[in-house]
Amino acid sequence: MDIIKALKESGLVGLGGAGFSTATKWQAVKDSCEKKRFVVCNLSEGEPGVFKDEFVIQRHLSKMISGIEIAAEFVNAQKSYIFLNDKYKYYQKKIEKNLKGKKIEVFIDNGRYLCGEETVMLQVMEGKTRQPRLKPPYPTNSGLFGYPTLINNAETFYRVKLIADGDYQPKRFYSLFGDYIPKKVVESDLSSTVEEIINSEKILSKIKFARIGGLSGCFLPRREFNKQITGTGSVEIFGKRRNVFNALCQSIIFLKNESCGKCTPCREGIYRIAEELNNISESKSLWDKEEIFSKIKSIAEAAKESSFCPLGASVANPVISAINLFPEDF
């Protein structure tokens, strides 16, 4: 079958968070003048609250591997890799058992959040500093060891196999967890809302807010649960006794610890936001807090516009949504 035509017709995009056209990325590698090419399945999944790719390993491993093989054949790759976060290393034997006789190698690393950014992952695979590269050139032109490299996440490769088999429907996996609900993966339409993913009036009546997209995502009040879920497809729910301020601090601490320190807006910006949040917790004056709110939002916006990679830019998601939508919690 004409896989690139099928990918275009399906409208499949990367399901790791960026949402870039799969067909466009594949064609870019295919059209490269370089004879040596690679395919990498990114299974780093280093952000707390995102676990749908682990579900792919558990339930759909053979189809994911077939998707990698389809990609490798299309771009004429010399070798393929599965970049596996070592928190999933107990799946290594299962994966390698399914790889016998295939030109696919497992590369294990401690993953962490930054390896979700494809150039950081490539740096790690090459044994270099865990920091993002300047783009362009993009990995499709100059990726692993300088050669064109096709990178998709685990679920994307799984969906590719469904497309090849004629079984594809416009759906994706969502990570759902939090108060009143067990950790689980839900498969639903690409346009699904928070309400539809939770799918329980009893639980919805107990919820105050949700965090969408992991610790780097934004906060949504109950009244906005009719909004479509984008990004990594993660939904964390919080009961009515919960406080957004505490959840925001959790997000900022995570992003501060994960920052590679390469650029000033991210390195210094997130540190200053953490510092100002601490000032809010100690301040009793409403006037002081208003000034601090303004300062925090200004720092977050600056980081969003000028950070070298998505980590620094993402700090604006939890900060702006928390302050604008939940002022009473501060």
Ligand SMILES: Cc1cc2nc3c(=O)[nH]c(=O)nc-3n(C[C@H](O)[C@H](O)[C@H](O)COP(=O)(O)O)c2cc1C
Contents of the next structure:
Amino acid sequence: MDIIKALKESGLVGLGGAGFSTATKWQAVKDSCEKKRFVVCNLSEGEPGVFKDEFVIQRHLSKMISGIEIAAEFVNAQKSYIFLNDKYKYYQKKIEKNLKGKKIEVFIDNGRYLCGEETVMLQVMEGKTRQPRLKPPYPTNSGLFGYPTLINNAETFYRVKLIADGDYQPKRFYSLFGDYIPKKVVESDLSSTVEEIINSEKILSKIKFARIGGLSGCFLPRREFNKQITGTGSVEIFGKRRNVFNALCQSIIFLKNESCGKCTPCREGIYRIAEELNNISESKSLWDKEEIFSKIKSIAEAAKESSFCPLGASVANPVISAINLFPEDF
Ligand SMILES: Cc1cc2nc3c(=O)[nH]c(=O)nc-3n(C[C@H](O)[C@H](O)[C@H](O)COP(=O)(O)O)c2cc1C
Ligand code: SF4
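So the form predicted on its own is up there; where is the form predicted together with the ligand?
Once more the chain from above appears, this time first in line as the rest of the complex follows.
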């Protein structure tokens, strides 16, 4: 079968967050002049609140592995790797059992959030500093040890296999959890809204807001639950008595701890935002709060514009949405 034609027709985009065209990425590796090529399956999933790839290991492992093999055959890769977060180490035996006789190796790492970023992942696999590389060159041109490398998310490889088998429908997995809903993975249309994923009037009536896309994502009030879910496909819900301020502090502390320190807008910016959030909880007058809001927003905008990698840029998501949509919670 002509897999690249099938990928193009399906319109499949990567399901690791960035949403880049899978066919375009595969073709770029295939067209490289270098003879040596690699394939890497990203099973890092280090962001709290995102657990759909774990579900792929649990339920669809052999199809995911077939997807990797299809990719390796298409780009003519010498070797493929599964980059596995060590929080999923207990699946290692199961994965390796399924890899017998295949040219695919498991690479286990300590699971920090930033290691899921593709160039940091390559740095880790090469035994180098855990910091992102400048792009371009992209991994499709200069990836593992400088060779063209195709990197896709675990679910992307699973969907590739469905496409190859003629079983594909435009669906994806969503991680859903929070107040009133125990952790679960929902499979639904790519165009699904928050309301459709929650799919319960009873629960919806008790919700105040949601956090979309993990701790680095945006806050969304109940009135905007008709919006489509993008990015990593995670929905965390919060009941009527919850406060956005506390949830925002959780996001900021997480991003501050995960920042690698390479660039100033992220390293200093997130630290300053944390400091100002602390000032907000101590400030008494409305005037003080307005001033602090505008300071926090301008630091977040600066991090969005000038951070070296998307981790620093992402701080604007929780900050701007929380301040603009829920000022009364501060
Ligand atoms: C901070 C950060 C963390 C990331 N973590 C993951 C991850 O855990 N899994 C993943 O597939 N992609 C992750 N990505 C996206 C990868 O860099 C890359 O775009 C993706 O693996 C490509 O696969 P896809 O095209 O199939 O989505 C992360 C990106 C950033 C900036
Ligand atoms: S944005 Fe943050 S995580 Fe990314 S390179 Fe800069 S300091 Fe490191």
